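The form predicted on its own is given below as one chain in structure tokens.
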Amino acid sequence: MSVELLFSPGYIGAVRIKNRIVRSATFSGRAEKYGSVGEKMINFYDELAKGGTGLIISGFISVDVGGTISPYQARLDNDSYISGQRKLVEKVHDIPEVKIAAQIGHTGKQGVHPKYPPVAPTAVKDKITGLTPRKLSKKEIEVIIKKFVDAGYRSYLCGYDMVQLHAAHGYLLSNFISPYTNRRDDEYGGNIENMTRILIMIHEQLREKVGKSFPIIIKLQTQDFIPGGLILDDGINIAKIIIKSGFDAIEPSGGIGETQIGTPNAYPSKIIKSTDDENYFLAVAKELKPFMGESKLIMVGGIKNPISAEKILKNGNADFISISRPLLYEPDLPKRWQSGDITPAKCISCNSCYLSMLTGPTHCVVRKKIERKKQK
């Protein structure tokens, strides 16, 4: 079966894109500590770039010292990260119609940062952490709007050619939307128009700031998949908020840290088992697709079939595709695929790669183990 349409190009805005694969967001723990982008972090995304991948959203950048996850997480929060951010986004430049998006973001409730407590919409006990965010005063959540539109403002001056706010898995944007972390009564929560309020502000604030050419667009949250939690039917609504408001485009997603308690085989870390485990993210997509008018639907979660890629575009179910644990496994199968061989993705979805970031930069652990074969 040809995979033709999985290799054509599209857009994001103005944004032309040589295919349909977009390496979704993962967090690598390669920045220098203090969030600086060293040696390390360029050539990680250069050999992502020489594989194939026609858009590759980088790992979260934190938009505030607070918001990081670890020492080793890249920042956007203040003008001495430009010159290294632009180092990275130029080498990926170096490969031909590559194009590279930054993706933003803040922990919020799942924030473990030994000087900074987390913060969130609400004081609700973090299940994983054990900690206890500090609400947010609405001054506060207006300086956090700030930061988030500075951040994004930074990674348009380091040329990256979009930016993606991280509205998923639980961190504080993800926060804001959901009733389980938002219990609010303020402007800023009690209904999904408020709650949606400080991604609008964000968007509306950045787009004055990097005009109409430059796309902004969103990993959101669509259900978390626990009791009390965001639920699909809001999610749609929420999500359908966001494309009126201008948004180039969205990357449905869910699942949040405390998702894993008492689930094995959870988001936004799946095992997949089996074809049947594949594309579980099929089902949201085709749900919202017939509302996004021009925003394009960016579909994640489980896809590994460059066959099954290309039916769910030629079927109007997504306008890109978007993998993240094949490419730490095979940073060159857009090329694979391309070349001929479609084979599914070697990744076996065994989630080592999730394990390790918890002990150092993120990677394929069964890929390590066969480079050191091969060196012996």
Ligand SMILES: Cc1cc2nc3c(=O)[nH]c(=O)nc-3n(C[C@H](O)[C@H](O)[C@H](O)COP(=O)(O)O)c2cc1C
Contents of the next structure:
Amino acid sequence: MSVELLFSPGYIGAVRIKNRIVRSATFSGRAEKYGSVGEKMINFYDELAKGGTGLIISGFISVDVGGTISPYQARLDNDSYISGQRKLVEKVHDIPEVKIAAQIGHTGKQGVHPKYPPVAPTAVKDKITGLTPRKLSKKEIEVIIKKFVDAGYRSYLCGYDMVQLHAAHGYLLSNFISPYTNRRDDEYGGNIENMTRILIMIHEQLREKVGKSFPIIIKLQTQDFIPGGLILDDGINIAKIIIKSGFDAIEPSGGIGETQIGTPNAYPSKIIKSTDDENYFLAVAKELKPFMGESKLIMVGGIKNPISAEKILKNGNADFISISRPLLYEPDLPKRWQSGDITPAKCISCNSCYLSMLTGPTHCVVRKKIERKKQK
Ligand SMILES: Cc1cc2nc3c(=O)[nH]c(=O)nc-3n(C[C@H](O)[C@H](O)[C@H](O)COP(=O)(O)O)c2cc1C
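One more: the block was the form predicted on its own; return the form predicted in complex with this ligand.
Following is the full complex, with the preceding chain placed first.
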């Protein structure tokens, strides 16, 4: 079985990607304290770039100091961060044909910053953090829109090949498109068009600054997997609005922090116990793909086997496949597959990488244990 299509080039907007393998955004915790880029982060991305991935999507970069997950998260909320980010992008571009996207976001309802209380479309208590976010006024929403546009424009100035809005996983932009976290009755709530407005406004304003040749893509919540949350039918209708507005690609995802309460469904990163659990957003991709038009579909979620990835592409269910956890274990996984070793990713999708985030830079705990054993 060959994996030819997986290693054939594809396009997102005007940008050529050397193969169909995308590194899905993965928070690395490797920024210097308070968000600038240093050696640690550059080396991490250098390793990924050398490993054969066609398009690397950065970990979630914050558009606002109050919207950060940790002091070791990269930021682009002011110009002082541009020079470090530029060095990172240049290092990745040293590897021929590797492209990199900046993912920009804000923690919203799930915010945990010690100085800046969380904000959201509606004041609904977060059951994980125990905090109740402050409801944003219309004026404040306009300020947030500008922060996204400014950070997106900075990513363009840094030399990134494209920008991805983080509108998934219970963070601020996804709070607007979920009925669980958006109970507003102004122009930002009440119906799907209004709930999607913030995404459309960011896109329009950013597009004006960066032009048509710089792709604007989106990681889009399509389901919350909680009672009263966003359901797939509405998620698909939101995606249709997004496609019509001119986003260059959609990476559908789902699940918020609270999805994990009382269930083993650790969305967005499902624990995979058997091959049946793999490719867990395939049904969403199949439903969405016929409506995509010029916009590309990047499918994420439990993709570990290059043969099934090839099949997904061949069947026309997605344009690109996207991988997060397996690249923490094997940053050179695409190279391995391309060299002819098409055994599945070694990652066991156990989510030990999530736990590692609590104490330091994100890493695969299993890989580290094996490396330690080898050294003994
Ligand atoms: C440690 C870790 C950090 C993550 N950080 C981000 C992030 O910054 N932005 C994002 O959109 N998704 C993030 N995700 C979710 C992944 O991008 C991806 O959607 C999910 O893990 C499913 O893909 P996988 O099965 O290939 O891991 C993260 C996942 C993990 C495991």
